[in-house]
Structure formats: structure tokens, C-alpha cells
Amino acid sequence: MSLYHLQMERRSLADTVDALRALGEPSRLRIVAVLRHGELTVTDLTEVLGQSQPRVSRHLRVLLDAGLITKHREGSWSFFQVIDEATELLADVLAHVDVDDAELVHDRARLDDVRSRRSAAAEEYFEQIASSWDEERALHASVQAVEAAIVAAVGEQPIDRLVDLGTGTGRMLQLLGAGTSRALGVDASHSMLSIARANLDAESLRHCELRQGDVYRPPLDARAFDVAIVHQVLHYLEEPERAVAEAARLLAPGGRLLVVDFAPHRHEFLRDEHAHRRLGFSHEQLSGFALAAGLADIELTDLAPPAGADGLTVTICVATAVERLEGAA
């Protein structure tokens, strides 16, 4: 048995009976079997199961009341997923079900169709904005070089719990999330979350979660993560120091914050055409944000733009949460 299972909270006898009763119905067992592959909306589930929305909603309510799944809102949509504490119980129950059962095979095929359409919609949206992204990327070091520097900054120390604030397409979750027990991306844009969800599906990163939320007020508990990332986000913000403070709030003592952004530059068109509010940040500014947030051991690394180009220098700032953050709000 894994350490994770040993540390899980056990259910009371009454709660276990309630959970088993909730699972004692074919449609609800099919729902949790599908949700083990990742979070889905009611609309997704109605398509997978071939049932009406009211009927699926009733089944979801029973599973919610039994403490087997959870729900979070993203704009007008609600996403459902299996809760961590229920994974072992569900695995044990589903282990007794034939994986080649006709209904389950049909459900998995429909789930693949749902994900394929989700991916196609995300790609269509991304194609509309790709040209502006390409224009910006041409000004700084290659994506591969930046990502290699991020991985080096994280180091070889394993990451258990990761949060990416302003996750965008979910690329940081793809880059760093595979070895984590929990990886969560937060973004205010429903469209960007749709892209991130498709990208995570494509790489089977089922344990990575996405939440719609404000980087100034992320809907997350304090001291809940080992690593927090704010990647190419600060230059869009009116109050970048506030976002850094919120990221620091999410770190457990000893946790690390990675801020990746541009050094000061003079490319005014990024304001006019790409909604940048800040034209980069100096080492002194980034260090000041980290110190004000109660972080220490600050390290900064610059990646120069392509040779001969009047481009953008990418700065990576790494800082560590200290014990005194335990008393923070």
C-alpha cells in the first residue's frame, strides 16, 4: 500500500455504507468510472452516458451527498471530479467490474469523442490568437531555452504539490506536473482554461486540476503547495506585487516561488497590441515583491534575447517561503 493510501482519512462505517449505496446503481457506477479519467461537465456526462441532463444531475447529487465526487464552478459551467479521499474506495469497487463490459467500453469511446471535440475547439480558438503570441515569442529566447531554465531553477527536488497562477494554456503543468501528487492551474479566462484542459487531456495528466479564479484572490488554501509558479503573468497586472504576495501565501514553509517575466524594455507596441500593462521588471522590483511577501533566498537569472535582436530578456526569480509565513493570513 502506498504512503498516500496510508495517510488517507478513513470513512466511518455510516459514511462507507452511504458511499456504497450511492454506487449501488449502474448509472452512478458508470459516472464515477468515467470521472476517474478526469473532470467533466454535466453536458459531457449526458453525452457519455446517453441520458437526459435532469437524470444525470440527480445521479451527481447523490454522489456529491455521499462524498464521492466534488464540484467547482467555472463561469456558467460546473465541473465534477472524484475526490482524492474516494479514489481508493472506487478503485476497489471498480476492480470487481469487467473492464470490457459493453457499457463501460461504450462510455470510454464517447468520452474520447467528447475530448476530441474539446481539443478541436481549443485549437480553433488558439489559432485565432497564435499570430500575436508568435510575434512576442520571436523577441525573446526560444521556448525550449526558457523551459529548460525553468526546469533547472526548480531543481531535482521532487515537487509534491504544484500551483500555477495564470496558467493560460497549462504549459507549466505539462512541463512540471507529471511527477506531482497534485498540480493545479488557476486562470481567469474560461477560453484559456478550455485550451489548458485539452492540452492536459492530450498528455493524460489526469491528476492535474484547473480552476477559474483571480490571481489576486486564488480560491485556494494557504500553505497548501510546495511550488508556486507565476509565468509571464505579472506584466498584464495593475498590481503585480499583490499577485506575488498571494502566490507566497499559498506556499508551505520551505516552498518555492518561481516568477518568470520580462526584464525592463522599450517595446511600447506590446501595450497597444498585446495588452501588456508593464514593460518588464528589474531585479530590484522582483526582489522587492518577494521580500515584501515574506520570502527569502532570492535568486535571479536572465536569459538574453536572440543575438543581435532588440528583444526581450526573460528573468527567472526564485524565492523561498520561510517559517514566519505560517502565521500569515
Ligand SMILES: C[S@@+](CC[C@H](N)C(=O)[O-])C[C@H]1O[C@@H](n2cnc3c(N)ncnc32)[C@H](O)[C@@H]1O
Contents of the next structure:
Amino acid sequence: MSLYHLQMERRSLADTVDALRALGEPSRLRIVAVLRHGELTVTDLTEVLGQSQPRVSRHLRVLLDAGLITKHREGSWSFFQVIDEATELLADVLAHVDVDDAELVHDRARLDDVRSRRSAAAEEYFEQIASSWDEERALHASVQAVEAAIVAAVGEQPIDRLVDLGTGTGRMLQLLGAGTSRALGVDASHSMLSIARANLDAESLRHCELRQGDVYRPPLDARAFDVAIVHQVLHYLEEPERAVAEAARLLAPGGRLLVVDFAPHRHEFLRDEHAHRRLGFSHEQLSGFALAAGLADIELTDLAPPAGADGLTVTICVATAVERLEGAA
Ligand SMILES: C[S@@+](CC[C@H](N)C(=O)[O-])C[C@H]1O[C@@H](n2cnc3c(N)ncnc32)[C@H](O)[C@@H]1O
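Could you drop in the structure for the form predicted in complex with the ligand? We only have the form predicted on its own so far.
Once more the chain from above appears, this time first in line as the rest of the complex follows.
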């Protein structure tokens, strides 16, 4: 573990007492025990604990004030999760609790029910759009080939902090998120995020976070990530260059941006039936977006469509954030 993480986890004496006080209550200990399995809403927690919403909300307020959990909004819902810095403290405290304690066993069973319902709802939504996705996918190189090329483009160097802009169903987090210390997916669509949440739950990728947000204004600090990926999102956008500039803003010096999208094509039906705004991007366009965003070392790779088909070429563009000089614009 890095020195940075060790420092992050140290609390003052007073804060440690506050945290332990907050945990010194059965329902609150049960809440953090279930939140360690992933983020949940008040409604989810109400169901898991079998307690009223006002009561659960009061407990959540105490845990928030003690700096043990955090909250983020997604439309009209709020999701609660354990904060990174509290993970070890909670693991230490919960290590003393019998895992077969009847209440904890009951909570885990109810949590499984909540998650199964979430996955079922997500699958139902995905069923509705799956055929249109299949139609689109049949036109380009196999998903496996595209994903292998993305992994190769990222390289063997492990990713520390990853952001996936327009994460959709969270596929890129599943592909690249496993070894990261932080992996965050941003998407405008609540339905997509529900599917992503179910997918990440299914693979126990608990450290991967999801946020509802706009790729034009991602609700994230500048220079906070080592890799940003924008996979099959630019062609939906009115102003793709603005999204690339925002993605570049999120990169620490030396960080890399991966844009994966279609090369220019003539499939008008993607505009009419699949809401594409752009019929692909040329190397010049993608390089231009990256250069305008202040990125350098641009590399472009094309993946050809299936043989014989009037298909879609997939282009992978990798560009690197350079250290900005003091006083430079
Ligand atoms: C084809 S999906 C790709 C999802 C994912 N990157 C993948 O490859 O599986 C495009 C995603 O972009 C999201 N999206 C489109 N415009 C957006 C915007 N302005 N801000 C955030 N997300 C957006 C959509 O909600 C959708 O989930």
C-alpha cells in the first residue's frame, strides 16, 4: 500500500472516537456491513434492514457526519457507499463480528433479493434495446477483437485511476477496472447506470463507482485520473471535441485518453434508427480533437470490419496528457 493511502486512512483522535461512536449501534453496524458489498439507496437499505425509511435515514445521517459513508445523487435517487478511507477501519471492526450472526445472515439474504430484482429490471430494459445493438455490432469487428485491441492499446502498465465517460452498461469498467485503485463510470442515463450497477455487482467490482453526469460537464476534479476512456460515445454527441477536451482535463500529466469510435461510414440508418449524430470520425478529426485538448503522442489504430461486409471500421485513438508549463494557458 502506498504512503498516500496510509496517510489518507489516519484520523485524529476526536474523529476516531466519532467514527467508533457512530458504529456503536446495531443498526448502523448492520448498514455499514451491507454497504461494504456495494452502494445502495435508502429504499434498498429500508428493505434489507426491515426498518422504516425515517429511521434508516437518521442512521445514515450519523454515518455521514462521522465520515464513514458518502452519498451521491442520481436523478431523484441518492446512493450511499462506504468511503475509501473508512474501508480498513470498518474491516477491522467487522472482523470481530461473527459472520453467522442471525441478523447479518438475514441482511445478506435480503441484499441478495434487492440485487436480483435490480438485475432483473436491468435485463428487461436491455432486452428492449438488445436487438438494435446486435444490428450495429454485426457491422463491425467482433466485440472480442475490439476489446483485445483496447487492452493492447492500454498496455501492460497497470492503471491506477480510471474514468469511463459514457460508461453505458459499464463494459469498459468490467474490462479494465479490476486492477485499479479507483474506477469511475459516468453516464447521463439512469437506465444504463442501473444495468452497469448490476453488471459490476455480478463481478464483485465493488471499488468501481458510477455517477450520473454529462460528459460535457463530468462532476469530477481535474487531473484526477491516469486513463480516461470514451468508448462508442462520441458519435452520439453534438460537440464531440468538447467531450474530448473535458476528458483531457481529467487526466494527470502523463495520463492517457482512449477514444474508440467508428471511422467515417455511410450507414444513414444509424442516424435515423440508432440516434447517431455523426457517421464516424476520420483520423484527422480525432487527432484534431486531441491536439486541441492539449494532448500529444497521438496513435491511431483501425480495426477492419468483417470480410465482405459493408461494415464499420473501429478506430482506437490514444493520446497523452503533457505536463503544462506554469503560467501556460
Ligand atoms: C453506445 S453506449 C456506449 C456505452 C459504453 N461506453 C460501452 O462501450 O459499452 C453510449 C452511452 O453514452 C451515453 N451518453 C450519450 N451522451 C451522453 C452525455 N452527453 N453525457 C453522458 N453520457 C452520455 C449514453 O447514455 C450511453 O450509455
